[in-house]
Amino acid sequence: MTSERLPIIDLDLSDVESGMALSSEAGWNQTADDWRHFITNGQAIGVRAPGGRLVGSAAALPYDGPFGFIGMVLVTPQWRRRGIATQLVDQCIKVLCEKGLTPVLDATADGEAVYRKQGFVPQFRFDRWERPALTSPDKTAQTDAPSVCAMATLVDLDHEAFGADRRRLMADFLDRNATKALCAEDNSGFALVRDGRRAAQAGPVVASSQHQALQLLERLVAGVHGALFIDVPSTWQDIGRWLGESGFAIQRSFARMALDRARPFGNPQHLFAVAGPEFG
């Protein structure tokens, strides 16, 4: 059987669980909030087997600024190098085409290389750092309780940095219950950290230097005992020291690739952990 016999389809909420076994099947850390994301404000795309099971998924999701992400590119061990994956992205890159906006995807070492032959450029790199439950946490440390950002703060802080407006991402994240904020004295910065399926997931990270940006961590990773995945660009020495020393392993590195353009996009001076492989 050939991926021309499986034709492409939207994917709607009715899909979330669907998509949330895809994802789980295959470890990452993606929630049903994230799939009810991506159906809910972008294009989310799949192809079912014969007997109606989901067996591949993708997702364009537009910004609002020069570009839009794809993610959520899936497909299950048993249909894979079909040309499955490689049809599901190339109706991505349409899809944000027409709207006028460049594709961006965040990229694992296998999966560059074949991002390469569709016309992606690596424009930054970095490495997902994984810490383990905490066995004996100290109950009696004290955190500092979160220092409120204005949700206009947070949207023009995030903006810059990334170099599109997220106010609908950052939106759903903070509407999230176990989502904690914290922002800078001078609301020069924050860093978020939210619920995954698998481990907490900590970023977007946005800070005026690599000094405030440990500052926000340290705070960030003071209240969480569970087990935390933070994407960090791979240019940030100090924090990755600091992660090492603070139990911190890297897990895997990605390349965040754009169509046909190497320079990234935004500011990365001022991004010290991206908000995830699915959203950049």
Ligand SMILES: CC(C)(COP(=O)(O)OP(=O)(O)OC[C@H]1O[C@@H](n2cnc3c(N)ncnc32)[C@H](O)[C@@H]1OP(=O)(O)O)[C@@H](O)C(=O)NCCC(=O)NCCS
Contents of the next structure:
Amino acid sequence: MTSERLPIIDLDLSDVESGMALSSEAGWNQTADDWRHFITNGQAIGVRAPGGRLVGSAAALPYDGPFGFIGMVLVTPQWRRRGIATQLVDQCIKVLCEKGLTPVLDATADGEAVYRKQGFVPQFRFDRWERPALTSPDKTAQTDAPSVCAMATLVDLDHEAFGADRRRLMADFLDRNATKALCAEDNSGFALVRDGRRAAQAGPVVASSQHQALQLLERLVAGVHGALFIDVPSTWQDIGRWLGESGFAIQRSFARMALDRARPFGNPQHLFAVAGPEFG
Ligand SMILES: CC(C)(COP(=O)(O)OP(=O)(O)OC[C@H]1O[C@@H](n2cnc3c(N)ncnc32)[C@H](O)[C@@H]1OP(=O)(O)O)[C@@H](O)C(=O)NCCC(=O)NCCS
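Since we've got the form predicted alone here, give me the form predicted together with this ligand too.
Every component of the complex follows; first up is the chain already shown.
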């Protein structure tokens, strides 16, 4: 069965609520602010069922650099396996390629099956670690006053580790009330945490070494008492061990994939947590 009768539409800010319905139905953590970011800074697209309900979505987010990101690929269960995700991702690929950008995305296991057929190849894998809300927060834990993290430093560090300039995304995160940014004393690393629908989302975490990343994470995690997610490249075993000892468990895993390119962008040696699978 094909989706020929379901044309692709552009989403605008009036679709934030229906986008939230799709991502919440899948148990995802995105907020209305996240949807707004895609709609305002990228091209968010979807398909509607004949009754008008949004049943599929995807978004292409160009970054300043050699690649752009594809996120929010969702199809409601009753409309799956009809080629809708393939059609939406094809459109996002077109949008990014026309700008000369390599399409990159973070795939769930379901998504990986779709994207492999389209020519995406894995670059590296990462795990989503989840810690439930603390029932009795450690009142003695050292928590940080929100630190003054110079925006320019944060953007430059993120650029080097991630491989593209994401200043609009970083500015959006920092504008949100609940966001906290911690910087390493020598300004060679930083860690962010922001609000999510189900749990606070830590990331990106950029550092000059795994040791420095752990120090940043210890400070960051001590300041969050609610449920917390963090997406850590599987290669960082010391961090994985520490998260396991600190009440986190792996919820699921993802693959960073790029169209026809196995070599990661940026500097994976400095990337200790991604911003989230929707943004990379
Ligand atoms: C992943 C998802 C978007 C796929 O949407 P979809 O519209 O059903 O995908 P398509 O119909 O375009 O699938 C194309 C092909 O990919 C493969 N595929 C898709 N879903 C698959 C699955 N769950 N298991 C194995 N193969 C799958 C199949 O080969 C399929 O072709 P076929 O149906 O002819 O066999 C949908 O399952 C979904 O929303 N899942 C939950 C959210 C999610 O994980 N999103 C991906 C984020 S990276």
